[in-house]
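Just the one chain here, the form predicted on its own, laid out as structure tokens.
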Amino acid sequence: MTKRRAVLAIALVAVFGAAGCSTKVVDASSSPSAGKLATGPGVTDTTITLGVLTDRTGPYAGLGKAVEQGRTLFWDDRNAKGGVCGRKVQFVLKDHGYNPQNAVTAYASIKDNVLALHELLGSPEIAALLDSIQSDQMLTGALSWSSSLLSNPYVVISGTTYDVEMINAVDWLVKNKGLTKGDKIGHIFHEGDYGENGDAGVVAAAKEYGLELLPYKIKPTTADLTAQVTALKSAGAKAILLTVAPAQTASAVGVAAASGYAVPFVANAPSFSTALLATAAKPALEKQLYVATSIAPFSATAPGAAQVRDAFVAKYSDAIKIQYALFGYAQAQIMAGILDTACKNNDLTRAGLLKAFQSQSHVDTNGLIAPLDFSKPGGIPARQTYILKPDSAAAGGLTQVQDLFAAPLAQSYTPSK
């Protein structure tokens, strides 16, 4: 999602534990063993301080505030319950706008007082600090789910990469669209990490099932991609994937319906924001788009979903309903499970907080987020994906077509370096 902040600006200002073992067991107080306790900053008798790089005034703050409602709804229960080591979990949050200095500027202030960071929202707030995160040992919570972010193994992603996402669009489209042998597909995306990263997914996935492929690269500020469908219903392309923001996701899919074009498109989840469906473009969209993601729908039925849900409009009963609450809730999890496991090995040190969290190999949110394995450094931790729809009516603005899967090719493939 890199150098794409003039467009989502446009586009999202309306949007809105054991080591080896499961991290789904997450309302009990940690303790540690036997021994002398090893703490490291931000640790004290009582209380564990983790910091927040979230984005409240620029682009991104819809979202950033449905990601803090979902974490607050879990440590304030988790908090009465004892917290973790027997101290109280609580946060350091700074505001960077979605800009990348301020998001330099907002670490320096915090870093020598925090044991990590619970979240860093954005690309390029993200690519700003690798080097200080691998640095400072600081275990960093991501908002972004770039393959180009494996190599830093301070980074948690909590989910699908960008490029299995689309190998398993790609996949569900062969398997419930039609497409077969020699069909041509296209694909929309933005130059730079995020749309680069999505494309490597399309091209693998493109090569496995013989099709072929016709790309286009666009800038992040282009806002008109009339030439690109047209283009593309000229070559015959039976699909269109999506990389891009969702002002581009609304204008590609608004001008198909336009022209009577009825392909099926699949996005990557960043792609779209329920926001669109309060425009002009919503019934397309609700024809014609579907979304590849690995975090659960708002309105989806399984267990885990419906309890944070139901928890969730207890708690924020005017708050605007989107999926990234339940993201926020399954991000604290991890977290908690990292951190259980840290204090059970007598270890709330940063280096402690790495080794506990290359434990965490069979990591259940319950369907909040596809099941994740930390414990390969630098693999893909997730590789499922649930295919999702626009729909109005729906709490959320989305409804699931298809549960958790992922295609043969997404198991075994290995991001290029």
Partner chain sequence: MTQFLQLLAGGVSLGAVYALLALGFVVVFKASDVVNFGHPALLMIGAYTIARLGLSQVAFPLAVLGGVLLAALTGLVVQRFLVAPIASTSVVTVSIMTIGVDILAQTEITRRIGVDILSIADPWGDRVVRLGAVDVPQARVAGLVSSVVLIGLFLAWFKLSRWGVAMRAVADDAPTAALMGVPRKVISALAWTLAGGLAAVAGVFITAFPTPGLQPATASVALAAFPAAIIGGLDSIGGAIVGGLVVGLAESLAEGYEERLSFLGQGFHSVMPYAVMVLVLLVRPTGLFGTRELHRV
The other form holds:
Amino acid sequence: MTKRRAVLAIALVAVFGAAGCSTKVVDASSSPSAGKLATGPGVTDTTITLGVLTDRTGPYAGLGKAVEQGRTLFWDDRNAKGGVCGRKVQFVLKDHGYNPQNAVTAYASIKDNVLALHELLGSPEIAALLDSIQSDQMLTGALSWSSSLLSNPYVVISGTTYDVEMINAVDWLVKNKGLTKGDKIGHIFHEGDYGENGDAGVVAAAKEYGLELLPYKIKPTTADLTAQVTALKSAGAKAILLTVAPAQTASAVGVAAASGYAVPFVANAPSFSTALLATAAKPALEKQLYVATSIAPFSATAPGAAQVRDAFVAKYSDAIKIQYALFGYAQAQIMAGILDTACKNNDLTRAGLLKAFQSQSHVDTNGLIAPLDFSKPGGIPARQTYILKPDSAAAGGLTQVQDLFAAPLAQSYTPSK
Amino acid sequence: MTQFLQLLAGGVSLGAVYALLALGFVVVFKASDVVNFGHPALLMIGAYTIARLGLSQVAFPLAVLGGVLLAALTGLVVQRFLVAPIASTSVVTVSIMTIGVDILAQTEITRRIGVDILSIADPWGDRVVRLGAVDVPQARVAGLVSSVVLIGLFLAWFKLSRWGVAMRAVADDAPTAALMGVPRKVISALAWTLAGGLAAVAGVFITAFPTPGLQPATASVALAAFPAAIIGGLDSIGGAIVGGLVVGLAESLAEGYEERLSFLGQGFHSVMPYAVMVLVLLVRPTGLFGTRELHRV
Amino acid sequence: MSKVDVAVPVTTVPVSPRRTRSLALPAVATAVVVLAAVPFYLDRFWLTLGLFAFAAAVAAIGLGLLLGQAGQLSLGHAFFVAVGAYGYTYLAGTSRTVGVSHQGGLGLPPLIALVLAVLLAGLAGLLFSPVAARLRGIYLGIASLALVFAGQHILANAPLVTGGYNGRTVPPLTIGGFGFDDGAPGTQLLVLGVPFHREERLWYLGLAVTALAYLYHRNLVRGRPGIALRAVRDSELMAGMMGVPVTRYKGYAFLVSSMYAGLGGVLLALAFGRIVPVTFDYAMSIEFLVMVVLGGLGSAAGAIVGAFFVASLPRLLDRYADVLPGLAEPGGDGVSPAVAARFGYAIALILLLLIEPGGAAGLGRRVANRFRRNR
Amino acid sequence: MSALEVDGITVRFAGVTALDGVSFTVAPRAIHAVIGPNGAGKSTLFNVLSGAYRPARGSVRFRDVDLTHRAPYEITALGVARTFQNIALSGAATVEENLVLGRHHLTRAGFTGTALRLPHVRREERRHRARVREIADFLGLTEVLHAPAGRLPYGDQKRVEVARALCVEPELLLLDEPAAGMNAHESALMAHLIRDIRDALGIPILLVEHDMGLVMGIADRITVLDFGVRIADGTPDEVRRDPAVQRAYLGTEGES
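Switching forms now, from the form predicted on its own to the form predicted together with its partner chain, please provide the structure.
Time for the whole complex; same chain goes first.
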């Protein structure tokens, strides 16, 4: 027994004695080099390192890849032109496979080496990291448009939130599809932050326009929406809103078309994917579906968008052409704008980045995303949306039906419960 | 009333497809005592092959044949090279091995699918059959008919052929089966092959209309085989069929009447098959048709 | 007719504990020293990895007890982990409004919340034990799977307690005024010149809890309850006729196992800092099963090894996969490092079981035997 | 005065009557055998006595306590111990651990006390392990105490079963075919052992056995079952002369 203790004691002494040689020992005498430009983690004399936590193996691997291509397109070009503040912008990319635990580990592994997160994909992952983002003052480009994220000042939401998209969608239905007071509308939505944020918008809009709302919550894994659509049909709903995943959109619209239930469907941006137009549901989608989104379609006609699109096609000729590629580019533009402002302020620290972010009151991404205003912390950054329509003839599978607009309610709406 | 009938029709036709999945699961369990966590992977392999062949303009029946063969072959290979070598150890260990197989296969198929939703290119499209006031997709009708035919063939084979009799014997009493000249190994291989084939067929109807096609999340549908097999009784072929129907109906009705279940919280329908399963197990601990255990020392 | 029983291979306490002990002393001493030194050398990635592994290990020991010792298959372990994690968070958390949602909380001292959360998980296990007592083998396994799905449903529908889908912040643990967090802003705890952040502090907590969990399990299985549980596992009828109240012992096994899960859940919550429902899903239950089987059924040390393997391997492969040749560039086609990591994990799992179905514990015994023979 | 009273036991399985109104009594300190051809219901009877089966009718009383509706562990706690026809040991566990299991109802150590190695738990363990070693010694198992029970030869495993039953400190010992599968020599040793146990402990022993030689040699009284019905009951001599027994055994005698 005593021998055992002695062994332990000696070993412990050996370890902690040796700790003096640890690389983690902080040298109290060193102080940040005094210069004109204040710099934070991940910033050297020649580079700025940003983090990307994305999904390369999970359900959003395809989306993540498109965003990444758009981002790479922007930064390759920008770096070739000198980068930001005379520094090249580079990335550490980590895959979390849509698993929050992986996201937390990955975040821990990069947080000391990056100035900000250029991209953080996935609602559960963002939710898991919300507190860390705040305590680390880590400016984060979220790949999620939920207004529940607005309370965190470090989260950059690039576009309208799901609730506002739905308010605009209902407004558009009332104005263009003849919905009147007392009519029934259905909303099929995911359980989870995404679906519920969309539902908050539908609830607000239904109240505003005096519509009767029939909500149906589904699991992200539900594949067949016959039951929900059947129920809405027999209840006599005049229009259906969707805050779901693409396959579910196809199922819902397909089922409705097959049974002669010819009501319009309006979906949130993430509910549609170009891949749907290769399925049997294509005719039904082209006939009955609309998409409300603040991201311009891949086929957008505005000159700025067209330029980006051509560059994208030139660089990634084989890549899938979806609007998220443009979004990735636009998000990079937004981040570059923040970095430029911070550079101008001589403050490339995390606090400086936040200040720069909150000073962006008119962000124009050449029409890739609706105009953005980040200057009101906690406020919705954009309130305008396009209404798009699936069209297999158009590049990216969507064409514009209605240019950017904002419903009166969308202008005044503030998220609450 | 129309809604109820519509949901009933949807539930039964979906349940028949679940029955195919549960059947494969049960057959493997009967023959080798192994819980095949790789069952979803077999479905994915089959459905992916069928969809890809369809995209390369292979005629639908041939594409299905190809998918069934490949999934069956995968089942056989897994049994032969992974399960058989460690069959003498604990069945829990072997079951965990199938988790490895599942991860491997699903990762590869997810990678290959990417952002696509692969249409299965079936001949039924989105056409529906109108039965009175009820619309049933043709694909679902085809699924129901295929399931009934396949299950019928299986039952006949199981009752009549030498192999079927041997398989029953293995499930009841392995040494006796060995005496009949049918090694357990062969029966086990046969069961895995069969499970692969059935899963591929189920894959066709799970990805056909009203589902838009094959995507990575399709695998989670195969999880319905667990409660279905348990409700019916793990070692009962007939039970798998009943269990499949029960799960299909429970899901469909709970989804359709979601608003009346709202006191249980939104989205309760996804818990419904499991709730039914636990209730069944509380009354009958080995499922509806499972063998009641006799205590013997 | 024992078709529906899960036959579990039996593992026993070492035949001659004395000899292994003499061998084990330097090994244990080395392990303790190495583990205690880790925070002084490794960065946050490794520490976070370790925290998740410690949390997983504690919960895995519990599942090992249930499956390896008592022979009860559970696919519902993630549920009890969730009860521990959310229980602690609710009990220690304060009532507040975050953004648009209101969250409740009892604001208890964290240490008391920790103990209560573990008891709460035990209570959940006890409530399930009447079901467990009626069912066996695979039936029990899949019935317990219902817990996971029910749990997901409850977590999503009780935002007052759980914070809903967005989860909620986990209050840091404090014991006697010492906080397992980054400390007050502007202050820094330096130990031998190394700053001690949240991760460094929690590392020692994880290490200590895991060690205690291991010792508790070891003593338990060597004594009267362990012998009774293994008898229940080998044959319920025989155990009953040898005087063991079988139903009660199956209940005990569930109770203790879910308390382990609850404790692991608290550690996991602390490691996360913020918990979200999707973490505690079907895949997590399966992972726990993989841990105990990989480690070797019935062995607590094995469960710990299994937990470290499962919790770390995918993330390690991901971290170093870009060093491996033949992988695609980011944004390009082909096999990405993350996909390669997933393949690596699955293949390692399959190969390990093919080579040694007894898991890491079996492998360890084999090596130990060879070592002995060679001497 | 009797130790065990079996009164009109009837057991049915899915329409098959395995035992039909079987009654007999076992005297204190008696070696009482139940014999009968295969399928006579001997094992079923044992399973009723130890609480595994509930009889449809009838009762079992041990020292005026009704056992009929008690759980197996409660019956064990009353001092009824048994062995199993097809050895039911934990194969990978050591012989010692198997024997310690028999002490379960005599010991109290709980989950918490055991895990914390509290002093009273350690004391209890020491005391009971000493007693286990005594019993192992009595049965000549000292040498193999630390060997896995499953690796022992068949005859030794049978003795471990008996030793485990003795570790219960029984007031009534039920032996289910103790000599099954043994050769003549081993069988004779077992007969000796059974008698030694009775003499040393002074308790009644009820045994089911196929081996007529063994039974006739050691039993004080014999009950004969055939197709679930009691066809004879008496001393070995009476039973041997009973025409019903001869009829029942003539068909099967050739087998054994």
